[in-house]
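Consider the single chain below, provided in structure tokens and representing the form predicted alone.
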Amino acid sequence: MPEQTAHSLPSYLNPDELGPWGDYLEQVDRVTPYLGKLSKWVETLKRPKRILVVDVPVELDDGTIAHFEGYRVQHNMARGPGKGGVRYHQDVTLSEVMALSAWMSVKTAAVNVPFGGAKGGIRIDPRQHSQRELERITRRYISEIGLVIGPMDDIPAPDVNTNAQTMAWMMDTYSMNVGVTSPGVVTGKPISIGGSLGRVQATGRGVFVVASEAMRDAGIAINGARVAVQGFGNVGGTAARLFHEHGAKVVAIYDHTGAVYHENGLDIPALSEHARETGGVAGFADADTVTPDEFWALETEILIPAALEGQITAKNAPSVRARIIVEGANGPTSPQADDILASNGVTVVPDVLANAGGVTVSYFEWVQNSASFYWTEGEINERLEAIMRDAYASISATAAEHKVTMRTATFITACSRILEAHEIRGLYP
């Protein structure tokens, strides 16, 4: 990674333990050499706006009482409210909550959407607790960081081990502390209490809208493609699902209980079934098991990384032979795979434009919530197929006329209009 000089590393940060927020900072570096003019205001991406760090006491059913560390990070807002998720996972970092507040700032700019980026997170393993501790938890943590969310402020969503239930207790709390039903507080709700038809499935169906757009423009014909999708959640779930439906053959799939193999195709709605029932895709008869690394070297159209960051490294990209990866997860791959697989002649769809689906229809939920008018899910679908397909283009276009990647040329897009921003509104005081 290039030497980040004194003045673009945080004071608070160890150079040798940047962990994510040092990918994105390298992201930013490769393309700043496109930025022009706007070059002079690059320091500002690589420096948060805000960061939040609180200590999150709850009792536990057995009357003890812990703490746990939580996080709210708001990267850039020239152009709009924050806007990220919250994760609970007992490895939540502060430099992978930097990270993601980055990667959403660029991811909301790529989609022209009008939200800055941020993100938030507990470092907790939600499956040692239960329902009523975690609700406690939640709320605890959203008093604590009540200051700097808000409607018009920051708006938090779901993201890993979070979902419609924990945004119902934030919404409720925040609603509660400031005297008012505030909706608009956060997105990804339950639909009786203002959330969105079509959000659950939103960034799922994202990422299949910008494949089988990079498909078509690489003569793949979705009929009978080969695709592997690591994750088996809300996103690689419901991408693997619209796939089978669109007559693809889904070869693999790759979750947290191990990696299942069918060269014909899995049955998808079986194999749904089964995770539902046993918790994973590990055991489903009618596949055959296959090790993570025989996983990512599967002969493939599509793939699909769709669960944690860092999965694809400089040791295993050298092995990949699908022909486009599409990112669903967040920072999946690693500048030097980067640099591999397109060497390799591999196409990457970076996350911060295929998965961007999700706050796409975040954006719908908020306006919703601010007009009280709401769609149909027919609607949410169609805004949602248009705004990613209208992305992908200009994107590709852009990819196209300075010879880079489809990574690079989404910073581009995206870091141009964040800083474009920056420079019209200058700066105060």
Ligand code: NAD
The other form holds:
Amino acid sequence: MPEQTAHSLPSYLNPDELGPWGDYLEQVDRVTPYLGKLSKWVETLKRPKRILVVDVPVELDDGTIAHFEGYRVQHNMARGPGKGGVRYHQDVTLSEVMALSAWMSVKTAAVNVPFGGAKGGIRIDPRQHSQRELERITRRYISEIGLVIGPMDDIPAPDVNTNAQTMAWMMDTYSMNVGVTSPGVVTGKPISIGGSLGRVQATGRGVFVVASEAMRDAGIAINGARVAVQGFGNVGGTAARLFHEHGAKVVAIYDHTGAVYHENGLDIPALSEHARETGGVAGFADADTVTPDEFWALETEILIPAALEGQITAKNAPSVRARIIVEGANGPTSPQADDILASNGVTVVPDVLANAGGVTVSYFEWVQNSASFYWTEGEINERLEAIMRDAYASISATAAEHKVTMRTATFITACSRILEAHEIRGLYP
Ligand code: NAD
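Moving from the form predicted alone, what structure would you give for the form predicted in complex with the named molecule?
Then the entire complex follows, led off by the chain already shown.
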């Protein structure tokens, strides 16, 4: 049998252009020493189970034919059907979709919902296309990946530049192709065709729940705690509102238009109204303006990056004076920044745990679709909070046991669950 090296790469990847997949491989290497006898199976995590690359030919509104490259990567399905969003972006690459699919495997296992990890994407700039063109592109893409998706196989969801309307087209196309209305084939649908109550706020609510748990562990009361949030959209906006409603002082918000600050706490409902009217937080009357560098250096109890990846780096991490960072965004902190924050005593609640509220309520949506029985918003929020709290408790116990960061502890917990499933199922044939 040929010897396997730590980084034995599939032949379709260029070792010099690993991109985000290279980062993911490093994370797996870092966690392997903690996996005990399960490390025998770790190579499984370093190769996606299945990759489908499809051509998406579409007639544009002007009559010309364009071809787009589409992907669906199923990283791991040992614990259940594949689960993960579909991204429309001109910079989508196979390496990126592979890494995002793997992080979905980690996220679903971290909160212990019975899904595997998958992700999809189309290399396309959606701003260059009309709604009719986007509909045709979506329908052809779903027909092409129809070979591998399905309510018991792999369940797409929204991601960057896709939304509830995109999910409605996906659900309709799949249903037309199989001849049966199949709401459970995608999540993040409009409520009228089987979407779940509470899904829109789920990620921000999950961020708030794990932040509250981390504050309790650190002996910080929510009432009066200072909170700074980057991103005032779905995730950051919901988290800011919940903190405000629970008596915290949301002292700063930083969005694509700038950063605003008030030492006694911003009036979040008024700021939301201002952002809705003007397109962003900049120019809000009852606040001071701060620069990005000043924002990252604010003295707060909680800092929530909820906008983009790559925001906290080796450059600004030394200036961070928050006690706890709760990652609403995917990948906002670089590995170098992680090390700096850890040595400065800043706790980081990592993305794969902190923003898992979205996939958790996606799981509830799928369960409701399977049962054709729908829950109240109160039931959904209650179950979401229970799952997030349990996940936080088991991961913080793992962090204490091994004396590692919450990120490493989340990977230990998640990878152990995935590899236990492999071990107990055994290797076919
Ligand atoms: P959104 O589009 O609703 O909001 C994005 C926010 O980021 C906006 O307020 C925007 O102004 C701000 N922003 C954009 N560019 C910025 C810049 N250069 N500087 C400062 N702020 C900037 O997006 P969202 O759904 O809230 O997602 C935010 C992050 O959370 C993303 O990383 C996303 O992948 C992640 N996430 C979202 C969900 C979900 O359910 N929506 C689930 C998991 C992870």
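Throughout, rigid core stands for the largest set of C-alpha atoms superposing within 1.5 Å between the two forms. This one's a predicted model, so the numbers in the text were calculated from it and none came from an experiment. Residue numbers count along the first chain shown, from 1.
Relative to the superposed core, A285 shifts its CA atom by 2 Å or more between these two forms. A displacement of less than 2 angstroms separates the C-alpha positions of T138 between these two forms, with the rigid core held in common.
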